[in-house]
Structures are given as structure tokens and as C-alpha cells.
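Just the one chain here, laid out as C-alpha cells, in the form predicted alone.
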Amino acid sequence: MSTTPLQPLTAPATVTSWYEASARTRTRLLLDPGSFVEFIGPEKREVSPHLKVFDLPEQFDDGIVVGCGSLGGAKVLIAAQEGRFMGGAFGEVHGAKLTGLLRGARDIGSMPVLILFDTGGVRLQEANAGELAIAEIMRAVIEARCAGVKVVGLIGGRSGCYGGGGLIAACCSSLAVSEQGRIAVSGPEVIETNRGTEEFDSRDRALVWRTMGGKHRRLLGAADAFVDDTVQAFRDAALALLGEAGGFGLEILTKEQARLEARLRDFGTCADALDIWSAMGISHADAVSSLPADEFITLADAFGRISHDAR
């Protein structure tokens, strides 16, 4: 029998794993103590109208928690996806809650938004509604940013940030990611199904993590900060990014285009993340994946690309 002590339910943010925590635990520990106020809470029972048709269980919050609170004493709006419910996938109600939060931020104009991504993409059972929700959310992010609102994404959950979630993340002002925070539009299994194992072997865990994982995204400049897998580390990163995130306009888009052109020029012939890391000038590129968080952060500060708000 294991003698490892169980982690108490009231474990502090400094030792609580972001990857293992639920959406509600992440929200509670990320924000200032006792400050979170939930919108459309469990008592409202706003569940998906579609899942019963497929004889699938519903969840009282439809897999996303939205509300407001404070972070470092400043008011913020927050949305946290629950990756344990249908992989955090977007459905009609799930998407509407996030869209409404972002539109509220746009209208207020002075409260930043934190989005705690943990999603595999759109629910197949709500495909049309889910795809429409993604489009509405992306538009709402851009409208909020045009109104001067900072939108910061935090990525490090079990389901990663795939499909439409990856597209929404690319629209954010800035992103913080842990090693577990995979980001991609198409997941490993989707690529393998459509292109075969020769293109991408989804069972090759090392390949998946070095291609889509947080370390690679940080080095490419697709994430602005890399953090260890604790709620406290994400809290510290959120505070820093809210202080650094800039505005949004033509200048940002121009820089994004230039950075993407540079990425294609510099790494377009590379077949693997290892090749990219070597091309960046990183010696012993094969050791990057095994570096602990503090050592990798030092490496990323030296070699990582500057995002200029581009993903």
C-alpha cells in the first residue's frame, strides 16, 4: 500500500498542480482569497440542450466557470474551462458563457480578462453550434482588445488547448504556458487519422510534447511566458502579463506577419522541433525536453523568440 500522504483539499497555490486541479480549484487559488463571484452559477442549471439527444450526461455549468474577482487587488473577469467534462469541448452554452463574458469586458472597457484554457476543441455532438461559438468568441476577443481590454490566456490543463481553443488563444493579448500546456489547431490523433503515422505518430509521446508542448511554444514565441506546473506560478505569470500586455491595432498585425514570415524562412525546412532548436543555436537540443522548469526558463530567456503579440 502506498504511504504517500494525500494532498489536503485546502492545499495552497504554491503546491497545487495546475494540471491536476479542477477549473474551480484553479479559479479559487488563482484569484485573491474570497474574491470570486460566479456568473450563471450551478443553481441556474444552464446545461446543454443537445446532449440528451445523444444520451450523454450533462454538467450543471456546461464545462466552463465564468465570473469576476480580483488579482493582486485589481478587478478581473475570468473564465475557466473544465477539461474533465467532455474534454473541455465547446458547445452552445459553454461558448455562449465565454462570449457573454468577453462582450461584457468590451462594454466595461477597464477590466482585463483571464481565460483558463483546457479544451480539446468543439464537441462533435454540437458541431454547428460549437463552430459558431468559436467564431463568436474570436470576434469578441478582438472587439474587447480593440476597446483596450487585455485578454490573457493560461494554458496547462489535461486537455491542452486544441482546435478552436488554439485559434482563440492565438487572438489573446498574451499567453502563459506550462510544459503540459499543449497548443495546436489539430490534435495528434486528428493528424494521424488524416495523414497517417508517417506524418505524425500520435502514440509517440515525446514527439507530441516537443511539437505541441509548452517548451516548444515558448521558444517559438507562440507563448509569452513559461511557468512551472503550480497555480502560484500561473498567478505570478498572470500578474506580470497583465502589466506588460499592450494594445491592439495595425502595428501589431504587421509585426505578426513579419514574425511568421521569419519563422517560415528560418525553420521551413526543419522536420522536427529538435531541428528548430538546433537552428536557434541551442547546443544539446535533445536535452531541452528534460530540463526542469527553472533551467528551461533561463534557456528560453536567452534563445526564445519575441512574440510581438504574434502566435
Contents of the next structure:
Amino acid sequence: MSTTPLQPLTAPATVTSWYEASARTRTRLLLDPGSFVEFIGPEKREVSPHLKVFDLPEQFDDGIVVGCGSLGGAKVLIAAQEGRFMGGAFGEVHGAKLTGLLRGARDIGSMPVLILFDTGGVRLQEANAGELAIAEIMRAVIEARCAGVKVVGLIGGRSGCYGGGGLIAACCSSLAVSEQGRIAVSGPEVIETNRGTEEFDSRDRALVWRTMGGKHRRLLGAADAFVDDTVQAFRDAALALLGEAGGFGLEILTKEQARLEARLRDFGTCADALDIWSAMGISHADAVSSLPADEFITLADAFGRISHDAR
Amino acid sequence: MMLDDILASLFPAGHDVQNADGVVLGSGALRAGGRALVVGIADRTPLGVDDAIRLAAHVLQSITTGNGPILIVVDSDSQRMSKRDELLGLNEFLAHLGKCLIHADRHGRPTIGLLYGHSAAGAFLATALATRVLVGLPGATPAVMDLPSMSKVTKLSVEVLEEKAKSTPVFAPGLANLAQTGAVHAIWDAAVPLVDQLEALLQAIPDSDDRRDLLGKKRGGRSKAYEIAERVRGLALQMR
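So that was the form predicted alone. Now I'd like the form predicted in complex with its partner chain, please.
Whole complex next, starting from this chain.
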């Protein structure tokens, strides 16, 4: 008689879509099994004090999971935004949990931080608190990096990484992004509302993906690693990025200045991502968007810009 | 106050600050000796990739060649909203400027933001909110988002929002609301020469630790941020 192994209760990381998964599922499957310990979990019911003013439902974790776990046997601090609650937006409590985590990392000095971004930016119902939280987080990321902490961002969620989330992401030591991982400051609808459809047609999804999506960000050197849309791929990328050199200081800022100046010089007159990709030497720029992840990674390794040590 | 009047009042001993299409660059002579680097955005100019990298270059150059405090004067729009800016990675350019300011602040060049007009969203984060001390001048009109736009998102009328704003400083635009959350350290008196207020600030400049959450708690604008951040920090420290 043959024995059939019991099926696991949940899908393994290799077949779980990052985009579709919740913040808690991403966290659990990203880290070593059973290693996650949450700080101020939902049982503490530390909800936003502001949403009731707008008669809006609260969430017991305010849309962010923070805690500690291990990745490949080494301890890491981790924060995961829930893009399905208020678009993953930064409010007072949500933001303070990430600020506190980064300050803890700074004080410890050796434990890296993973930030699983999934955010539309500031939560407008608490706009002043959310905007200030983002400013505090940016400063806390820099302070942690100055203390020798690596801060790695993982981006591939439903809400992308918009508004102040995009600025925080650009403060990280390195980023891994999937095709779905849009990174920008102004979202498509915001540009269209302010400047009209001639400037940006937010319903043109292909335009959104190639302007803000993960492939373009990887080719530009705005992200360090491109990954397929599975939790396993993000885990592998996080492990690889944590193994790279970190640090922060004048030398890195000077290199970043040169890197961004070069980008403006080389691509500043390009009207579209397709023009940028062609200018990089990619012969079939129009085929990039439809390339499967493995083929795109080969292409990006050959033609994409590198931001390593210059961010 | 207009930028020219502000600069004249800050630096009666003279300055060489220029405003070129909204990008402010230069320096001013301090009464106590030495000079302050001055950078900023004027005339409610939106902050895009080209201006952000110019401002950052100026700050970086000053880190290696200069000394003294850095003053960031701000009357900006929000970030420049365009396809080109986002295509080129505006988030990196804005963050880079913020990082340069924070790095300077932590390395002997205390940064002071002077918000004298408007600012919003990403432009606010990359400039005024990336400083050690943010000072507001009466008449400044910061807004993360204006009420009509907020009305569109929240599906509440402007009248309802205005009514709600009376009970909480947490979402509505305005200098006083931001000050209550801890974002603005002090509001200066436009009737007193700015040089006096600047010199007083420089003589009692706080260290570079970020205490805006504690300030927001004391002022009643953010009741939970400080306590939540401290609890999480403490729990993280237990994991080492």
C-alpha cells in the first residue's frame, strides 16, 4: 500500500501569488516556517483614532503587520502593509508601527528590516498625521541605514507603492519588484485629474504598467531585482539582497546624484518608456511588456541599469 | 511675506540668494558669524525631477565644501504631476533630495525649514519635512490635500469636511493643524525681525533626534503615534 503525503493546509510559497496574497500570508510564507512573532497584533486592537470621525470601519492592526522572524535562519524585522484595507495607506497608527520598527532596528544595529510595501500613499482621512508619519519613516530608514542596518523593500501588491510610499521605497538600501509592483509618486488617476487625459490616460493600463510598473523600474535601475509574482521568488530575492553590501553616507549620495543626473541626460527627452528601452539598446522594446519573468530577467541583466551602491 | 522681504529680514548683513524660475539657491551672512546655505522653492513651483536634482547637487556640494546651518525656504506646489516626471522616477529624485538634507543635518549642518507659502504632498516631504526644525511663517498654507480634492475621495461635501475639521486637526489643511500634529516646531512672528528669531533658534538648536511624534502628543494633535512607535521599538529590542 502506498502512502500519500498529507496535502498542506495552505498553498506553498512557490505557487502563491504575491499580488493576490494578504499581508499576513506574505509574511508567513516569506519567513522561515513558524518563525514570525508579531508586535502589537490585532488582539491589542490598536485601531486608528480617526476613522470613526468619518464613520469608516477600523481594522484591528490598522492595515500593517510588524514583527520579527527569521529568513534563512537569520533574524529579521519585518513590516507588511495590507493593500486591501484603505488601500494600504499611511495613517497615524499604521505609520507609527513602521517608525517604531525602524527605530528599533537602528538601536539594535545589526538586524535587517524587510518592508513589504502595498500602499496608495497618505490616508486622506488623517492626512496630516499620515504625511508626517511618512516623513518620520524616511528619517528612521536613513538613521537605521547609518547604523549599519540593511532595509530591503519588496513591491508587488495590489495597491502598488504610490505617494509617500514611493519616497520611502527610494530611501531603502535595495528593492525587489514584480511586474505588478508599480512605483510612483503621483498615481495615474491623480495625474489625469490634475492635468487631463492628454497628459496621462489612467484607463490605458498598458501605459500605466510601462510607465510605473516593475519592468520599467528594474530597467531604469530604480529597483535592484525583478522577480516573478510568487512569494518564493520574493523570498529568494530578499535573501540575495540581504547578502549584498549595505551602508549609507556621502559616497553613496554622491553616486546617486551622478546616477540620477545620468538618467536625466540619457533619457530626459524620451516621451515614453518604449523610447527609453530603445535608447538602452533593447532592439524589440515593444515586446518587453509581454516577456515572461525569466526572459525579462535575462534581458534586464544585459541592458538594465544598476543602482547597486548608488541609492 | 514675500521671499525678498523674508531674505532681507533674515540676513540684514547681506545675502546672495537667487530665485531662478522658482529654484532658490545661495547663502546668507549670519549675525553670529559664518554663513547659512539657503536652498528652496519659491512662487508655488511644483517640484519635479529637474529642480530636485539641482537642489540636491547644491546641498551635496555644500556638505563637502561648506559649514554652518542649511535653511530651506518653501513656497511650493505639490510634486510636479506629469508623465515625464513619473517615467524618469520622480520618487527617487524627491527621496534623494530628502536624503541629502537628512545626511547634512546628521553631519554638523543643522537643517531649518522655513515654510512661508504653500507646500503639499511629495514636495513637502522632500523639503520642509526633511529638516530638523520646521518653522512656519504666519500666512503659510500647507496642505497634504485641499478640501475639494479630499471631498472627491471621501465622498463627503466640503461643508461636512469643514465641520469635521473643527473637532480634529488631523486631516484639514493649514499651518495650525500641522503644528498640532508636531510637524511644525514653531510659528514665527512676522512683526519681529526674522534675524532675531533665527539667531535665537540657532543658539538653542535641538539635537538631530526626531521628536515630532512626542511634540504631536503634547500638542494633542497625534494622541497615539509616539506611544505606538515606542512600544514597537521596545518589542523589537527584546528580539536581539
